[in-house]
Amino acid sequence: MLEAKTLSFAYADRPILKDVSVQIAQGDITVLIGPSGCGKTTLLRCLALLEQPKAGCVQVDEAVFSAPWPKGGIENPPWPRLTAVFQQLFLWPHLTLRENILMPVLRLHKTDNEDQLDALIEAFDMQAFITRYPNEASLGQRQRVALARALMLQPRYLLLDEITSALDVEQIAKILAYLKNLRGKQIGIFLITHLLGFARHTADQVLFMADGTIVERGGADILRNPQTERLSQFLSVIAAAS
């Protein structure tokens, strides 16, 4: 289990994350879902253990991270059993992309595996692109190669930030179902992601932020029948706006 107790985070005086709890269970998916700016990307970065939290704690399995971090910095980090991607991607630009998703896993594992990467570029339809350097790829293709990055590394629980946000249809099919089908590997999945329809058909959680904290959590059938105001409120945007 990765789990979020408590958490509160500021940015100088102005509260970003206030007493927040989350649990992300193995083989599951959670999505998170919320307005701009409400502390969605600062939450996936407490959990990463990226960023130190004002108060509260994250616990990796057995391991609990409590805040304040020890001046030296986390002792025996998860990572990378706990892995995330972010919309900024961070690939190397002197690597091509092929290079991006193998120098991690060689780092670390001293070994290509070079049947999960060819397997990765299949799923995701990366055959056309592979060799080139990310400023010869759109997002789209720099999004896939950055998901297959963190894959290779073969993370119990996996964090995403809008990993599909510059995909066209087709591709997000591909990309959501392949996620799907990582619960029977018993990979946790961290979702944040504006794809309503996403989180209707796959969610085992919904979690609903707005203002720095969780207003309201439950199956995806929240996303049909909302228990309070503020959901009712954002669905009814979306929908207005869709």
Given for the second form:
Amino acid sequence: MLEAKTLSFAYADRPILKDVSVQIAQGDITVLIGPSGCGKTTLLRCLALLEQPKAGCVQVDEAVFSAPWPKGGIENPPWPRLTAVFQQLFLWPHLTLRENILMPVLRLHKTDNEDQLDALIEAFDMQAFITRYPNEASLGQRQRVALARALMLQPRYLLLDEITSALDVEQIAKILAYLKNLRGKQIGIFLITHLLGFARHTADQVLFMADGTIVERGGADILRNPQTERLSQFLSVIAAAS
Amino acid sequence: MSVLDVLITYHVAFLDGLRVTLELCAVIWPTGIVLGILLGVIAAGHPKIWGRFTRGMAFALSAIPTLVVLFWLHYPAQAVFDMVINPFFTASLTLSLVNVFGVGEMVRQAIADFPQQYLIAGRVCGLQRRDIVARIQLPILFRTLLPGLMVQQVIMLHTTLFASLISVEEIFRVAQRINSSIYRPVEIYTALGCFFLAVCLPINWFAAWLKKRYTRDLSER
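Take the protein just shown as the form predicted on its own and give its structure as the form predicted in complex with its partner chain.
Below is the whole assembly, all chains and molecules, this chain first.
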């Protein structure tokens, strides 16, 4: 279980997260939705142990990381058992896309795991551009590579921040279908997205965040029958926009 | 007397001057690159003390003309400390200082401005600190710094001309001396240009090769 307990986070005096608690079980898909600027990415970064919360703790299986962290940073960080793919992707510009995927796995496992790579290349339709450099690939292609890099590391928990934002409908469908399959591999997925359709059909847990707090949580049915005014309002805005 | 005649007649003197110029470079280049990189790394790691010191010194040395520093170290400093130093050493020290702080500031800035997202990606991929440095940070920094470092070294080669003004028998001083005896400025300074071309062309080719081999256009296509 990946768990955040009463996380608080602030930039200077501006509170971003206020007593946020979430649980992400292995094999479950947790979808986080909410308006822009409500703290979704900050929560993801705190869960990934990349931001130090002001208070609260993050527990990754048995390991507990409580704020404040020790001076030299956290000890024995759980990466890549817990890993993340960010909206900005962060592919290394001096390596080809193939090298971006293989370098970490080669360093960690001392094997390039070609079979797994080939399967991912096929699943994400990456044959045509895998030898290019990041700046020679489209944003959608890079999104697939960033996800493939994370999956090659065989994480137990995968945190994804808007990773389908630049993909076309066909690619979104492929990637979401792949994510669904990851449930069978007991990978816990935490996904920030605006794809409410995916959340409705696939999510085991939906969290709605606004103003730094989890306003409503539940199964996918909260998207059909919201219990709070704020979520109803958010859903109607999205429905109107689409 | 043609340029070729000048080169043939005075080739021994020119080659002696070139030797001194290259000896100066043999001190300035490695000192600047090795100590400069070291200084830059330390300055980036300790921005409050070493970072400010490096920035301040680089700023001062870029603001004060190198010739002024060279003259100051050659005349007043030696008078104040009542010592006589070989002008070659004074020139080496001055130009090395300029190079060390120039390279140091370049490296400090490149490390300080290094995009943190690449390091974060390495961390969440589970890479060890040494792997992040060796596989991500150093290659990207090397590619970023390479063109600037090469330009800086060519500039330092050109700056060795100032050493002639404190009586270092480098190639420019040799050319001046020959000119004062035969007064053929066009031929002599053309010949001098040829020598600099001969030295700088291989450096520029090497820089271009390094650039082609290790750097690429990173702009979005």
